[in-house]
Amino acid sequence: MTSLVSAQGVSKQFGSVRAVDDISFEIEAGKILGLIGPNGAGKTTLLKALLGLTDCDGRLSVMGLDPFKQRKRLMQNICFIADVAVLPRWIKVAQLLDYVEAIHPNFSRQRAEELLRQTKIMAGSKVKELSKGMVTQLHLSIIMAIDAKLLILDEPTLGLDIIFRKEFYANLLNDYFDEERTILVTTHQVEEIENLLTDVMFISDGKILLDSPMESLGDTYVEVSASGEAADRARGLGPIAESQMFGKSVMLFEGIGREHLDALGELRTPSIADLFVAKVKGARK
């Protein structure tokens, strides 16, 4: 596979905040990376490293380009979607429309109409007439119908009601996404997006605690519920991470093989929901 964004060493300080700590990574093309991480991580300098937006030290490279130092050929080839879909309030449907086909020269105004004709979006409508879930309608809308490699969404359904939300990631995934391209998402809504996501990264601190394919959490990680003389043997192995749930303990184990735990209790998977707060708390103790 192809590394799309490629970081070695990378770190960024805001005085004496260290918001991303020698941090090393590869993104592969073709891939729905969750980035995953408590507030104040470091997901937000992360980004915006990544589009340019903020220098950083140490290597960092998005499509075989310096982000900061060459910003302008990489936007032709990344898409952007914040928690807040920040267009001009004034304006209207058509008009943003001929605005983008005038700026960017990977956008299909035709794309972007068939995407509106599925929704209740008119062409004469002014922005600051559309609800919340209509104007990331409208967004998506346009950066689907852009011929770009990466796309980075960040936080890009908060405030939306479920409906608008199941919407959103089915659209993207039905009408976008293909091998030829990449996804960076972060979201605070975990289990929403577990299910679509190729590979997961969970980041604290400035630090990356996690970096693997989904395919490969089962490997690791078994959680396991148990009771009595049982949860004692489990305990003794060293979980990471333990919590009671209806009578029972369950037990996070990283490294120790299912063929040693089975006896024990009830084996399962963790979800990415636990999975992150354990590695997160285990992190800062």
Given for the second form:
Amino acid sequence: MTSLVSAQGVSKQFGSVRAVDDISFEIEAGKILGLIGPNGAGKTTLLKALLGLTDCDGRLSVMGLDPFKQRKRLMQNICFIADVAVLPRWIKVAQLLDYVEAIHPNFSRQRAEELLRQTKIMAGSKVKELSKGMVTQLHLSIIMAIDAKLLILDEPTLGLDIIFRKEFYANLLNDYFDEERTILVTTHQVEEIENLLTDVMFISDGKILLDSPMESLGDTYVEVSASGEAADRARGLGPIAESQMFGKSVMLFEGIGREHLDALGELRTPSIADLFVAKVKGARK
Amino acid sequence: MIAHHLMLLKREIWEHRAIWVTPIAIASIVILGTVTALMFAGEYAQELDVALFGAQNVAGETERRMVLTALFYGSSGLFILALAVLIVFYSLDSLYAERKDKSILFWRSLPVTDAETVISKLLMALLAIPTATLVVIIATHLINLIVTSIWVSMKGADAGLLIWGSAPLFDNWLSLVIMVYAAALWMSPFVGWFLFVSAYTKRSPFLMAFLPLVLIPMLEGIFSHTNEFARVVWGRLVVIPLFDDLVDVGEIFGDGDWETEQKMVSALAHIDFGKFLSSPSLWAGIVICGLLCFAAIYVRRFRDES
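What would the structure be for the form predicted in complex with its partner chain, given that what you showed me was the form predicted alone?
Below is the whole assembly, all chains and molecules, this chain first.
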């Protein structure tokens, strides 16, 4: 396994605000990493630094390149859909394909046209004539036709309906992803991508709260539903979060072995959403 | 690599259709005007016959050349005016529109550097847009000449002599081409300024570009009672050091010797390359344009767009 992305002590300051605060992490090839954080957590700034759209302090390397200084070379191997990135409204679909074909060495027009045939998008249409969902489909068709090592998706399904969102992720998994490729995705709809991810990273106030493979989450984090005296005993073990549900106390534990909790109640691996809320609230205390 | 860069220019033409729509619209008006004028000229048949006879038998070649050259430049004027307006609005829009419609992140997600983008816009303004207008002007001249020849022949006059034999086509066109590109180069610091404002401003690029050009001379006048800024900046619009010492207007209409007359009907003969290329003003302007483009690249590269 090689590191596709390597960050060491990366920071980015806006005035007195540290949007990204001394972050270090590695992303290995062939992963689907979910980057999850509340609004203003520094997610977008971090992605921008990875994409060479903003400069930053510390050492950041993406595929061995300095993203800010070598952006053009980087863009030949990275694709991204930014949450605010929109396709130019005046352009025609066919023109867009012409443009990307001439500009991007790794773009397969044939592949893009195949993908577009599965949609209602016409080559002669202008982007401004398409619905929001269709524009995303168009953008995605272009992105998926680019043979890139790293795909960065920042809230790619924002404002789209549930049917389209499901299709989007299904396409991504079936048509795009393979062991050669790496996907970094951020979204607010965590539940929808939970089963897709191989790795997850939480970020809040510019710092990383969690960076773990999905399969080992269950080793570190356990959720216990307990009631009565068992609940009190569980509480004594120091849960990082507690909530009430159907008369039971649901407690989240970090770093406490299942063998200690087994007797106290029903155990399960927490959902990403619950874990996220617990970690962010914990960090803010 | 060439295809890559040509596509950057092509993309500009897709977005800014006015680049070719405007000159073609003007061409249609000019050609329609010619045709209409010739159609309604029938009412003055007698006067026209006299004029044609005079042009053919009394006037010399020089007079015919002068009249046709005047017509050439007269009909080019509207195009040139529109070209200036096109370049101003194109440059002001070129790096602003992509931020306004938020497509900048899409453009920047592709392997194109900010320098390539800004330079492609500069080349559009100084080279591609003038070229489009020049092509349309020359085509319009040709169409007008053909239409007029047919009309002249129908009147029984000798179109070969009156039109094709007398029109200094090569001279007029070449001088026009030189003047347009030279003027573009001469005005390049303005284009650089517009590109910079376009990349920098958060709103109304037109206002942001012209306000300083108006306010600075006013402030200068109030506080230091000089007008250096206006002299240097606005003065640039008035004189291009491309021509030899301008001929006195009175001389054109008076009697001159044959050589002077020849020179007067040939704009090409007035063009002085040495003077143009050795003008420090030209090179200072080009350097300023370069610096402003560099600033535009810097702004596009470093500013956070979210």
